[in-house]
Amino acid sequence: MPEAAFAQTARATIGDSEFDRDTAVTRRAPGVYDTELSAGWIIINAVNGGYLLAVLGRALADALPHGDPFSVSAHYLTASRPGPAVVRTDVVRAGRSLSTGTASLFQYDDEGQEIERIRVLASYGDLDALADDVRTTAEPPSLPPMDQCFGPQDAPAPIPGSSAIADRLMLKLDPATLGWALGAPSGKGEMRSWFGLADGRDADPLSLLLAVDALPPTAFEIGLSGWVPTVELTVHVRCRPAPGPLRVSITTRNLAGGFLEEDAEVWDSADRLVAQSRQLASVRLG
């Protein structure tokens, strides 16, 4: 599906979409926000880490004097569940061009004790105020046209690890990185895909926090299966994305001791590198 066709099918808009509603936070007191984690963003039995990062990112955008995430680093402490949650933020520094803050998301466990799920340290600024000079050796990933790529809906049987989140995303994966779905993983640790939200909402800086963690794990293409929980995820947002589908490329070069890294790049329809990330994740070996 070419970019023009993607634009024609767009229905939701930024600020009025399922993603916006499901990442909404309500200020209870200065720095304290109530939210409801939606069951629509589940991977296996846990809430997707990129979705969670967008929830905390929205709270920080309200708490800090700057509204755009520049660098967001998250440590995932315990698996989050759909349902009520509280985000507590703290302004560490409010500068002229950058502000830094922390945020933690809390839920109650089965014994009724409050438990911290995720802790974030982030710097925010104004993406529109950045200089427009670009000096880079980075190149957009080479992807076949959308109509030559495949999503979860194209699989003859449910893809291992797929779940509710797949219905909320527009994923069209490069066939060259889909060997795992056919029982023949390449062993290269690569995943590439066209990316968007299923309701047609265009990308913004907050949804980029989701995009870096929304593809199937590169561990699948290495030949592993099962849950690959995130330990730590750092995202750098480089500029505000242009309308249209994104391209996401993720690579893993080293798996050791039951942990692997995933390096992601997100490119927009104007061939700009709009986000980068590095993630440490644990895998089940054997």
Given for the second form:
There are 2 protein chains.
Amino acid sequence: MPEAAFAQTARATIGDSEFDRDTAVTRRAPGVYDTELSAGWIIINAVNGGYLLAVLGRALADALPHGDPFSVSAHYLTASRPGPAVVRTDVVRAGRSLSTGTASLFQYDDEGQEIERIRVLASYGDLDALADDVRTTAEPPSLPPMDQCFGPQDAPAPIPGSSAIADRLMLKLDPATLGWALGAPSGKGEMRSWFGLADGRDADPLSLLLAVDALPPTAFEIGLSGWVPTVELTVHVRCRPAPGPLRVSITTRNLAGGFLEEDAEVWDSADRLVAQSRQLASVRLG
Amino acid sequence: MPEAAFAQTARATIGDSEFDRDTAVTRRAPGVYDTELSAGWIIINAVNGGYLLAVLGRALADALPHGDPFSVSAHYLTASRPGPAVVRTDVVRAGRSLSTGTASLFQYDDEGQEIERIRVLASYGDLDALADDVRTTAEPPSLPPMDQCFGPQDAPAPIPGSSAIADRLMLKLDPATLGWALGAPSGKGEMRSWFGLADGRDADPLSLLLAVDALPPTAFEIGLSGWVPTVELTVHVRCRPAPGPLRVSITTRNLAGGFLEEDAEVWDSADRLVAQSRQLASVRLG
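Alt. form predicted in complex with another copy of the chain, vs. the form predicted on its own above:
Below, the chain from earlier opens the complete complex, with every other chain and molecule after it.
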């Protein structure tokens, strides 16, 4: 098979994909990692917060004795930019089934001084060591088949929020949550989408950290536009995702005092709730 | 008025109450606070996680330039015990409208070595500086009037989970979520209650950190018993609570792999959603 044809049909794999390369970290010293933030994950004018969380999550997976993020809490301090960055980690506690650590992402100002971008506190474990019992009343989001959903490339006009990151994601949004793209936001703070990586790489716990913060913000359907910067984002990874596309739903119920919460659920192709998140974001009312 | 009669009718106030005394911290050095964990907030055999969070939250309110917790993420490391403890805080970033800091609660082992109990990462602001806009689809929990709800003191037999803390709280649980107390758990992961402090002290942002983790665990209504230790708990305080009783609802949808999430909402007497939280807890299936 000619190499070009192979490249077209081959799917990227976990460990060998754009997402893996763009979230790679190189250990400079014990617990200290160099990385390069890619311009490929920009949304509006900001480096996507889920992508940044995956970079920090990868550093912690190396620094801690356990490899899977169970619960990751991130406080966003200043806006990250594409370019070099350093992640400094610290082990808080190494337990038998769970380890806890901190991670900080730093970049550099014009004088070369470090500026902290994000501080993370996280507990890691081994998802494969969990019992496979499930008792749930949660149900996957109801989404039309993928071919009846719409991606950024289907938009008649540029969609606010689509930019570099749109080329790296497979997003197929439920038309019921796309009123904002036609100038008629529903007023309901809901967004639902099929989700994958554009190169076909399957999901893993690190890419779930991206998935919870990769849809257009619910604020668009509430009738707000512009940037909705994250103050805090906590993700719980509940299960290792099965291969295949994910379904992501995000919901906002309460906008008050210039802040809103955005709750995300991520479901895998085996109908398992694989991740839950909540973020507190600040909004500017127009 | 005789002093005894006054004591009976006087309500404790914010700043002068059992909760305030039991969460008090004394600055030993910049950012370092001594405290004494009270045995009065034990539930089953553990010091209540919400009470502990309020102690940490009070230290951060002193250490940071802003006084109100906006978003507090706590990872619980080891079980706290009544007795002396020290809180070590660190300012991560002091911004104009938000400040971020860390806090750690330490106790001592038999050799006097410090053991870390809880690590917190939190962003603080000024709730009174927020605009009073509200756009919400959230609705307060539907609860019967307080005199049709039941507290620990109404139980025909000792309720699992009631112990010292029960004397310090005004809990009036919705009978619809009390099946577990009669040996017939509903199977639904829901608990709803009126909530206050027993001495009548009104709620403030610090006591909301207690309120989100003070009800009997949803696990009881799922049919599980025993301790459900918190791994991670994040609280968002959305609004300064009005005087009067609070309503708290907690919900679990997904128990899987020995972990469950517990989402709490706290509503004030003015029908404002004043706090939201989610915790990840581990369960032992019987």
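Positions refer to the first chain, counted from 1. Between two forms, the rigid core is the largest collection of C-alphas that superpose within 1.5 Å. All values derive from a computational prediction rather than experimental measurement.
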*Large Cα move at residue 183 between the two forms, threshold 2 Å, rigid core*: no
*Is there a C-alpha shift of 2 Å or more at residue 113 between the two forms once the rigid core is superposed?*
yes
